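First, one chain by itself: the form predicted on its own, in structure tokens.
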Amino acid sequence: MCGIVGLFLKKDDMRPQLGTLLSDMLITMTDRGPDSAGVAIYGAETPGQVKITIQSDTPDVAYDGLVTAMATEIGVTPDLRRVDTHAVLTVAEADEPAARDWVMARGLRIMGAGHAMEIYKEVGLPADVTERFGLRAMGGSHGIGHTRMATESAVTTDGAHPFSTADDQCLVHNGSLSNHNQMRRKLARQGVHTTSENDTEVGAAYISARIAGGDSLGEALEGTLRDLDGFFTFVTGTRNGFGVVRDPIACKPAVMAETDDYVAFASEYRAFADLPGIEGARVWEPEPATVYFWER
């Protein structure tokens, strides 16, 4: 079943509220998928630097001495900010490929990377996951979230959403793709590889591959309607905004709301209940096979 939320803030003075608003929205969707939860937050950027969000099941061991080891072995000295089982490594743009390879060689999971994006996801109820990561204290321009009911793969951190396959891009998904294995093989031949069994990661890889090939966000989302089979609602985040698309049948619930201050998405209207000014918002159900996106 699963529950999706997304919030795009139009005004910078609302940025400190992003984490609190997104937490409340996600927790409201708990009964749509109580096995795991995750969020992508687009927050502060530092010119010339990239943030790599990593995860370990044994963080006390994994992160102890990590900065020194990376500096010694590959000459890259990251800034490390630990957040529960996750850590955010900040490195120079030029050092990102070497830092990624080094992290993966140590058996650490990369949740995502980007100038603005940080991804946090774990097994557990949304209230517990958001509390563990201190989501309410996080600010930013926009974010997306997902609470999962596993159907096509195991209840694991790797199976939780969001999925990211390119810098500052990620995806959450409600539904099921019938041709994800076929598309996985096609993307692999193009040099785009996925690491989990989750069909959502294939959707994320498809969108990022299209954007890397020169498509706009809107064009990439339109491509999903031609090339991905099944029933789905996609909400995708990028460095500058977020987009929404539903399959032509649109059997999964979805609702959107827009005011002068924000654009919000949720699987159900009740997730909007605590948003400021929601009583004056334009509220609508996104049309099937129609792309919606907002960018800064």
The other form holds:
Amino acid sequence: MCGIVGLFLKKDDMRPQLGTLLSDMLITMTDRGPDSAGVAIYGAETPGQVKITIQSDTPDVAYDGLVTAMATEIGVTPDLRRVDTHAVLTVAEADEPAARDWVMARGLRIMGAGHAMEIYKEVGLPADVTERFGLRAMGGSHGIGHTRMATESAVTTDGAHPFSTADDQCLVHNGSLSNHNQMRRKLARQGVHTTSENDTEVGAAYISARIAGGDSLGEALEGTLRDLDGFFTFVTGTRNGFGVVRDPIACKPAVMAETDDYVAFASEYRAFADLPGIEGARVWEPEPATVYFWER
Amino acid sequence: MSTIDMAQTPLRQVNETLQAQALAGANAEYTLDNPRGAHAVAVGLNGPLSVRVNGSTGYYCGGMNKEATITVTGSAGPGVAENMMSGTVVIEGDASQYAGATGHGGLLVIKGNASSRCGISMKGIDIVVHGNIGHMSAFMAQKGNLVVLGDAGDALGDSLYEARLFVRGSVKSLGADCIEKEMRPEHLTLLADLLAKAGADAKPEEFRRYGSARKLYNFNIDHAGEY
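One more: the block was the form predicted on its own; return the form predicted together with its partner chain.
Every component of the complex follows; first up is the chain already shown.
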């Protein structure tokens, strides 16, 4: 069991509230996943700049002098914004590959990267994780989140969701994939590599590989129904929006709500209880084996 | 008429109050405000009581109901009225998966759509869905009636026993051992009664009946080689 939530705002004037609304949704899903929690927030973009979200188990040491070291060693001077165990490094688009290689060579984890997306995830209760990262204060256009009750791999930061396998793309998952080892090998032969033993990361990598190969988000999500075996309710985030797909058996719960102001997704209706105007929202259960997505 | 605000009163206390009132048998009326999608609302009511839930509920609302009448003005999460024995549960919105599962008796009315596995393993309950139902509904259904005014999803009535299934709209596919059967006068009478009880505006003649071909009841020696 896990809890997943998503919120896509249709109106810009609600953007400052995104973090608060998403935090409440996530904390309500604690019963479904108390092990770890994580969010992907699609926030402000700076033209020509990419944000790389990194994580360290020893942030005091890891981030001390990091900017100077990167500037000295590869000639890239990032803007560093530390958020608890995470830090967001902002670099020019052209410097992203070099910055990523340098960060990884230093033994730091990359949670995700993109023009808009920042990813924050850690082991712990959702209320504690959101507090540590100051999620309530974060604004943005849309975000997805996950509360984890681990089944397929260990309870670690690496095993927490969302998983990002391409810039501005991420995935949260409720369920378990049964052909993930086979798919991981298949993707590896195509040059697509994953970093954890987690089944969901393979799902994320599959979707990213399809999009990199020219598929639309909708086509990539259709592909999961054919190529991934197991139970899943997936919510994917992209730079412009989010998508939802459930496996044909659809035993993992899902509910959606839409008003003039937002589209919301959750594992359970409870997560919607504090959303503004939910009383008048259109609330429905997404159909099995059917792809839904919203883009701005 | 008593009102309980679930934003102020813990769920356990709400259910204890309702259960005690049901046992007292005075057919009292309760309104629950602010259910906020809570699980297990108004479960285990073991006697006559009328409960109106203003809003939407989570898992297992009205589970194990006996004699009580429960109305949810919003939508219900998975397993609504699971294992109901008697009484009536009305959902004015949609119901999520396995609505009315294993129900032994009583009436479950869903005014919106029901999701997958509606009436799975039903054992005597009557279920009337004004909208559509999802896949694998009435799987291994043993007894009772499932009435659907809209359409049914894939594998309706798979491995069915003696439950009767009535669908007005289309059936995407029938499950193993489920077949269409003739609608006889007694079925039209039964259906008219269920539609009236459920406040459904439909004519019995518009429905088709489905039931068990009874081919899976016994081991067939001709299939021995397949095991």
